[in-house]
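The chain that follows stands alone, in the form predicted alone, written as structure tokens.
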Amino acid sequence: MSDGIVIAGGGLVAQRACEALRRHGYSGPLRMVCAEPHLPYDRPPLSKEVLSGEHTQESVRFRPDDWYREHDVDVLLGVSATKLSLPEHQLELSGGHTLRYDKLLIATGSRPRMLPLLVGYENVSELRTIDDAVRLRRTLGPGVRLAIVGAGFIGMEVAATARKLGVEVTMIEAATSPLSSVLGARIGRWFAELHHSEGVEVITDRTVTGVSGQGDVTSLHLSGERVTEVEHIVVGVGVQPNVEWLAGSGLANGGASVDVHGRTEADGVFAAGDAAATYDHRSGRHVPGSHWEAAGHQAVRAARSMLDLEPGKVELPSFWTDQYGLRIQYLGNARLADAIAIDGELERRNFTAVYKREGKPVAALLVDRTRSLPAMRKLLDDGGNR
């Protein structure tokens, strides 16, 4: 007997891709494995309003209990998938339970890197899940101090966040300056200004190379013999795709490769979101991993693949953060860039940087110019980056 669609995970990427295949009338049966104890949530809260204490866990659920229920979809709460064999089409899970799957949808999301030296400390967190976030907010208010290692996205929102709670902030970055290596030298300095001139202490070029505490840790030691007192530590150093489970299918290759619209090379196997490997014909590669809003369109995709319906229309990759009261917004692959030209003025926190490559825009980012995204979509699709 089969158990029908079956999609491995309970995020964003398997709440989508749930709703699109009911709107576009499947009707058999429809299970979502989820490794959480909740149902889905949106995750970009968790840094920012959750851990403000603006919202609860509640509050930022996709759907009520009563969705699930009216959709006939089958949510199996703290489960997780451990191993898959394409030619039985089944999908093993823990606890011992076996799923038979017509069509399958990978969606196991990623969870974020440790670092070895930090492991094990009480006072030491990550920041992925909301009960992560919830045990995070316990420990912030005002005069806590508080290292966060890496200033990626997540790091430079749980900083913002923090000094809104009157935390004191040291933020630790092994490059010279924030998100260099994805937006550049020159707008890394200006990330790294803008926290600087809210109160944060923006530490570059320094990776952490040991500790100091038992049970807790009470200082972080730099390279070049710097040495930072911390009260607790949160690290945000990238993510990891949970494919491990995938081992001897032949999928896995730092996350499923599927093509734009989600598929895999196996029978009936559909990947998307942070496990998934896209293929990127941009780039010319499979690029692991996605943001939040590229995700939910792969779901989308994926679902109308498993239909044998038209995919639908391929979107820039894109990106948001919220810091300070600044929306920060970003379309395209800034990688690919040869040249960058700023329109505004980055003092004022108000400008578009439109990323080029031989001329042409394949990039921009959006600081405070909401209204100005509909037109820089229209200008990167023109721009040959399709």
Ligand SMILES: Cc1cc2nc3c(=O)[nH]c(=O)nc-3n(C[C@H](O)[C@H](O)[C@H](O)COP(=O)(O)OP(=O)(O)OC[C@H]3O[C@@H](n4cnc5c(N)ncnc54)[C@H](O)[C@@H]3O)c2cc1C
Second form
Amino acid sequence: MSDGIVIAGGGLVAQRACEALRRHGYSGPLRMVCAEPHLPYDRPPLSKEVLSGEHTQESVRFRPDDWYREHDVDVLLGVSATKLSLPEHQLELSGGHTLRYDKLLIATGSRPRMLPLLVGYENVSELRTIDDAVRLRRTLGPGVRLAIVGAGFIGMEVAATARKLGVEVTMIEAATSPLSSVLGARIGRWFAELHHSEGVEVITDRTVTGVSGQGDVTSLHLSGERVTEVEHIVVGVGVQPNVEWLAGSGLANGGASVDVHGRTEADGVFAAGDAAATYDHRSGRHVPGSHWEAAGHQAVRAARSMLDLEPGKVELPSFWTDQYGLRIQYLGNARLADAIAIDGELERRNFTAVYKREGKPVAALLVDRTRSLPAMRKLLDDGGNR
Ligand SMILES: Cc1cc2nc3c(=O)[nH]c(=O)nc-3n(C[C@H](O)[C@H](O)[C@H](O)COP(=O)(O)OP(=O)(O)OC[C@H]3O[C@@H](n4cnc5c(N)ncnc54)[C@H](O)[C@@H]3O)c2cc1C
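Having gone through the form predicted alone, I am curious about the other one (the form predicted in complex with the named molecule); can you provide its structure?
Below: every chain and molecule of the assembly, starting with the one above.
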């Protein structure tokens, strides 16, 4: 007997896909295999309001318990997908059970990369789950010396929230400025200056080369013979997709490469969100991972494809981040750009950076300009991003 549609994963994509499947009339069996012991919840607040203590574990849940009963979604909590067998349409689970799917959605997300040098120390944290956030929250307080390794969006959000809690923050970045490889040197320097002016010690062009301490790290040794004393460390040096369980399944590239409809090359197998590498017609390649908005859109498109419905428009890549009370929004693909034009004043923390290629806008970063977003989206859609 078939288990109907099975979703491997229990995060944003899993939730959005379930909602879309039921909304579009799918009434067959629907199972969600969720490695975490918690019903699906939202991750963006983890580095913001959960870490600052303004939101609780309960308040970040997508839906109350009843919703899963009312929509007849069978959620297997604390259970992992461990192996996929394509010919039998079979999913092996931790605990020895198996499921037979008609359609499968791979939605296992990603996890933080860890620096080998920092593995095994008590006072080193990563931030991906609600449990990570609750644990990290307990260690932060006025005067605590926190080092953040990696000045990506997660690292910078943790820095901003930690400063709000009175933590002494040092942020260490290997590049010349935060996010410069994505947003360019000028905007990278703006991010460095933003954090510096809020009391963060921003160390760029340095990597962690060694540590002192037993059990806990007491100091980080950086390239250039610099040493930083620490009480706690957060590592935010990027993520890797949770696709190891697909090894040996025969899916191409060892993972979840999909077309814009969320289809892998295997019959009845779809993927979306951070675990997937989705074909991007604008750059002509598969782009690994996603952010919140893209993951949600991909989930709905995959659900519609499963039901043989038209999957809908492919939205521009986008991201937002909240730091020091500023809403910072990003749209498009700045890597395609050959020039950047700034509208507004960087020093006043209120500006739009428009990235252009051959004179056409291909991406934009908006700082404290939420109301300009719809017009910017239209400009990018009409311009170089079609
Ligand atoms: C701290 C934090 C802050 C963020 N802030 C922002 C933001 O401000 N803006 C933004 O655009 N994006 C943000 N993001 C990114 C956004 O949350 C993700 O892009 C989104 O959650 C991806 O959804 P997903 O369903 O693909 O993965 P996830 O939400 O990670 O869900 C995957 C789930 O699958 C489970 N799983 C893993 N392996 C297995 C397995 N083998 N079997 C079963 N289950 C498994 C995982 O435990 C997890 O519960 C943030 C992410 C984090 C961690």
